[in-house]
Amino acid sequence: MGDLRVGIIGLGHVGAHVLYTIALQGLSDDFVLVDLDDNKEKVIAERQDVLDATEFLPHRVNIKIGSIEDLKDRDVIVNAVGNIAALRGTNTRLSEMEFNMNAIQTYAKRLKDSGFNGILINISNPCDVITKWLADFLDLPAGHVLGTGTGLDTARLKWRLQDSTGVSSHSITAYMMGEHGSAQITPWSQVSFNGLSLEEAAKTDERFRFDKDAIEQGAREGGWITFNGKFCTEYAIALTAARLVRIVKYDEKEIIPVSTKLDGEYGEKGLFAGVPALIGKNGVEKVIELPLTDTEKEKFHACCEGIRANIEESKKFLR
């Protein structure tokens, strides 16, 4: 894709860290920042802080502050709008629904009318719901709108498996699937250690006879440990978004869990959910259907019903 042009909408904790992480990794040297709250001092400060750091980078970085219309030529846009204060005391990402539904509706038509035709990566919660509506509003080619979804939840799962077994997370295949929320599931039949299934590993090595429910719960609720301690999450989700940007930039064809549209895969249609997908320069290029057990399929369908209920709830914020 050559020199990647990146836009970031929302410059709060997450958006600012997305900017810094992508710049630090050299994934882009051309940014446009848009803040919907019109908090000019905050956006100016974030821009200045990163530009001050460029003396210590091996590359130049150009950062502009602009409007939604200035995003028309971006290759990738990261949507990071949110109201982090709405999460306090809730332990549910649904508490941001009203704010974020209103936020994306303030700019979606303008972005569509600008002619933007790149990839949009959504972080804003509830991720599966907001990603679905952004895809509907923007009407971009299939796969061009995706959410971080269970990508970070999967990372939380893998490092817990690493901590329990001593095997590097880079040698572990495992996924969190479904809702980026409290209903997500771990398909344990698909967990393997460089090709050795968890079931086979557990037959001969007690390290692999861990409490699966505790590991799954830790991955599911891990984000709240971070949030309840400092009232935001920033580093890990920014790196999740940056990883997706890297995959798109270099057309890596990596299989990674994201929130994407299901059109018959896993027997589900009409919603976005976290599933492993092949990602490249065109965004989601293929949903990967894992051979889940019957029990896992039932849990996944139940999770999808929860997402549908959340979509129905979100409709009251349409205008």
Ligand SMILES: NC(=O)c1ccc[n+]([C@@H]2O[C@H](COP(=O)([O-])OP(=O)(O)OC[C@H]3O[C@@H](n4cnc5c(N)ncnc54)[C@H](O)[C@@H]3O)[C@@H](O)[C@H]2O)c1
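Could I have the structure of this protein in the form predicted in complex with the ligand, to go alongside the form predicted on its own above?
A single chain, with no partners or molecules, comes next.
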């Protein structure tokens, strides 16, 4: 894909950083920004701040502030609407469910009717639930709607593994799977360092005999360290989304964890959950089924049951 046309819905902490990160990485020169009318001054400010950085960007960018209908020709849309203040003092991403269920229903049909036929990457929480509904409402070809899911949590896990062992995160294979929330799991049987399984590595090197539960918990709850100090998270999630944009743009066929529809994989159906998937120009092109142990399969199943319960809960907010 040559000139990738990007749309961003919601220019709060996250959406603004998605804009900045994509511009800084030179992934697109053409943006349409959509937010609520009463947030117009903030969006004008975010646009101007990035335009004023043109001198330092890889190339010039056009940034238009528009409506949902102006997103019809976008190759990729990043959905980052929300009301992050709703999370304060709650320690659960479910606190934004009502707001975000209402928000997406104000524009999903308009976006579908506009003829939008690109890839939609959802960030808004609860990520797996909101991604599922956006996919249902938009009814795009399979794989075109995906969520960042456990992509950010996996980055949190890999940083902790690097910090604990000294091995570069780029030479570690590891995934957080399941819910982008407190029920996500680390399948330790799938973790490897420099190509060596964790079990093998631990036999000869004590650096790999770390406290797995503490690291897993750190990855799962790490977002709250950031949130409780600045009442948002923004840099790492913007980079998670930008990586997905880059993979789509260059049809990279990279395997990274995203929230995607399960259709029998891992014995699950009818929900979106975080799993490693092969991503290319068509979004999710294949779900990767890792050979989990029986215990890991049980934990993943329990996590999916939790997502199912959240989907049931979210139906209260359907109009």
